[in-house]
Structure formats: C-alpha cells, structure tokens
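Listed next as structure tokens is one chain, alone, in the form predicted alone.
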Amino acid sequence: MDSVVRLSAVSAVYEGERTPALHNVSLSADRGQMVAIIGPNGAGKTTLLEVINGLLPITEGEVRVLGEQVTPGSHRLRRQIAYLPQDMFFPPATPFLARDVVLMGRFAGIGPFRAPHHKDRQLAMDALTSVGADALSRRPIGRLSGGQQRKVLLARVIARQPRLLLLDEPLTNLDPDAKGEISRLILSIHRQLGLTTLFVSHESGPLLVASERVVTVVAGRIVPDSVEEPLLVKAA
C-alpha cells in the first residue's frame, strides 16, 4: 500500500518552550486507512496533527504527505488536506450562513481573490445534502446546535475534496445522539471518498471500533500497542 503520511524521527517544540512536544516520532499511514490517535491530555496528540498539516515547524526529522515533504510553505499540498481543529464552534453572533461556511472549503482550490464558480456552489450544496444538512443551508451557522455545526463542517470537508482528513476530537461537546450521528457521517465520508483519516479521540465509540489502527501517544512519544500489532509505528 502507498503511504499517504510518513513521519521519520520527528521532533517538534512550540515557540517559547524548552521541552519537545514531540520527540523522535516515526509514524506512517497508508492510503485508505483510518487511524485513531489516543493518549492522555497534553501528550502531543494535537501536535502530531499540526505537524502533519505543516502548521508547526519541526526541529528534527522529516514529514512527508502524499510523497511530498511538508514545510510551513506547503500551501499547495495543504489544499489536499482537510483539518478540523478541536472545539471548532461558532458563537451565536457569527453572521455566515451554513452554505457559505461549506463554500469556504472550496477557497483553497479556487485561489486568492477569485470568485467561486457555479460548480463550487453546487459542490457545496451537494455536500450539505450528503450529510443531511441541506435544510440548514440558509441559516446562520452561529444559530445551529453543536451537532448541526459539526454536520456543516463535515460538509465543508466533502466540498474541499481532500485526500487526507485530520480530525481533532471530532465528538467533543456533543450529546450522545449527536456523537453517534457524527461518527456515522465521518465513517461514511471516509469510505465513500476513499480518504486516509487520522483522528484524535479520548473516548471509545464507533470510530475507535472501526479504526484499522490505534496509535497511543504518551509524553510526546508514540507507544506501540501490543493488541494492535503489527503497527507501522516506531518510538525512540
């Protein structure tokens, strides 16, 4: 299988910190895999996603996504990555309509200072329909519930047409019914689009059960799980 994500002996430190947030981490994820990333708070799980997305410069090692080396200037490469940060919610006063938030997923492909085409708007509406949120298209995003907002954000992922999906705690702050619905949507998106998906989670559930691999991060290092072996994971 082709590796979509490959980290080789990667270390990373946040500005102003002395202790590495990641230390000598090696990890690979193959095309079409769903990989769960678990571990205690502050272990480096979010940092791992930021490094893969080129949002945090590394101090040692190499990160490659889709065969290309990731750097802070990898803007073209990041067009093929959809990243949903943790706790991404819109306050009630947010004026954007749900359909406009989804359309924002097309902006990376459209380019700066260019207006979206009819095709882009149609892709956005099709994406809303695919997650069962087309009835929300004309409602302000800030007036939607947490589960509804997450549906809209997943529609934006679909509209972006990525090859790699990074999710940081996608079920946080949702009620049990919404967690189940969003989990099913994520699995459907992953399978229908043939994505490679890495997600951070601190709880069990359908996503963890469906994952082909579970990677544990502790104190900035990846620890192989004997239950999941063989993992394509190495730790210092």
Ligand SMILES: Nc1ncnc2c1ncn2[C@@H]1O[C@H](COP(=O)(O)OP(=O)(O)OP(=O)(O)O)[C@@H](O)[C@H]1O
Given for the second form:
Amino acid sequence: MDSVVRLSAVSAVYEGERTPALHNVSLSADRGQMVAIIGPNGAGKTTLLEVINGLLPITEGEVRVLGEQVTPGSHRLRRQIAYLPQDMFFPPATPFLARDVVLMGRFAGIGPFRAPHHKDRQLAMDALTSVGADALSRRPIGRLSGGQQRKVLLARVIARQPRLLLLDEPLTNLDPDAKGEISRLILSIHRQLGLTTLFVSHESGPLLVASERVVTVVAGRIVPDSVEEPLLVKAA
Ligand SMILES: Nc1ncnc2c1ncn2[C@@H]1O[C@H](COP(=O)(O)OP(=O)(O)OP(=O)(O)O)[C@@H](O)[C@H]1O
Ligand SMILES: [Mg+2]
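Form predicted alone done, so how does the form predicted together with the ligand look?
What follows is the entire complex, opening with the chain shown before.
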C-alpha cells in the first residue's frame, strides 16, 4: 500500500528568499500513524506542514499524499487534508458563529459555489456534539476563549471527514487541563476516523506517547536518526 504521506528529497524556498526553508527532506507516514514533529523555532516545522498541504510550492523533490502528487492546484486532493495552522485565532469582531466555522469544514467538500445541504448542517452539529461544544454553537467565534475556539476548530476537522490531519502546535496557549482535554480529543478523532496525523508540538503528554515516531527538524533538515519512537514509550 502507498504511504498516506511521502516526501522524497524535498526542498522548498519562500518567495524572495535565497536559503531554502527545507533541504532534501524525506519522510513518510502510513495510514493510522501519528507522527510528532519537533525542533527549534525557525527550523522549518510549519514549512514542512505547508508543503504537505500544497500551500507552498516545492523547488525539488516530490510530495505525494494518498499516492497522488500534491501541488497548490490539487484542490480535490487537498479536500482530504485537514490543516490546523499555528496560532489560528479568531479576533473578537469575527462575523461568524461557532457553528458557521464548523460548517466551513464542509464547504471544501461541497465546492465554493454550492449552498450547504441539510446533511452538511447535520454533520457540523454532530461534530460540535462530539467535541462537547453543543452549547457554543450559536456563540460568535471571536468571543470564545482560546481553548473553546480550539474545540470548535477540531469539530471543523471532524465535519470535514479528512484522511490526513496536520496540526501545527495545537496545544499552545492552553492551560494544563485544556491541554489534556484537547490532546484526548485529537487522539479520539485520530483513532475514530482512522486518520494519519502529523503534528508539531513541544509538549510531552498523551499525544507524544501515542506517536509512533518523533521527527526532529533543525535548520530545514530532518536530523538523521531523529526518526525514532518517543522516549516516553521506550521508558514505559
Ligand atoms: N512567509 C515566509 N517568507 C520567508 N521566509 C519565511 C516565511 N515563513 C517562514 N520563513 C522562514 O523559513 C524558516 C522556517 O520557518 P517555519 O515557520 O517553518 O519554522 P518553525 O519551525 O515552524 O518555527 P516556529 O517554532 O517558530 O513556529 C525560517 O527561517 C523562517 O524565517
Ligand atoms: Mg511554526
């Protein structure tokens, strides 16, 4: 079976920059795997998720998701990917209710010019229920706390019904209880939907323990021999 994600000798350079943000990166993840990505600030972790999601064109190598080559134009393929960007936060004046934000997870699936069907609304409501955020459904998204917004964004992931989940620092700016709750939610989404999940995080905890592999990125490269089982698992 093809890997869900496969990067072969990928390099990527941001527009106007000389130095590649990623150099010769090779990485793969199979169906159902959870992979942690760690490394210092500016290492290229976000860039790595962006090339997998087709948001940043690559200059060398190849990125395949579900066996198909990914490019910024691969709209159909990109519908299979749910991406939670780093520092995603809705400011107070954002003119959407929480349930609208979840419904947006469906729009990628039904195309930009079609109104949502009853089924899409139902999936969005069910997703809010499954993250325990029913009560937030009619609240303006910008008036929710960071942790509540994160739950709504995870409901959006569920409503999207993706096959690949990319999470960029999903636990930052949360209190210890919320970190635990959001970690458990991510794990249950990962397992129940049979996803392949790549996440960037510096936190030890349930997500790291559940990861098959930890990949360390430094200065745009994957550190050789850094692809290993988490220490926490080894210690257990
Ligand atoms: N839009 C951009 N244009 C030019 N260079 C960029 C851009 N975004 C990131 N970079 C550069 O690419 C490199 C990798 O950045 P990236 O955001 O992937 O790091 P990161 O590992 O996610 O860091 P952090 O832990 O701070 O989130 C850095 O040198 C950064 O300055
Ligand atoms: Mg980053």
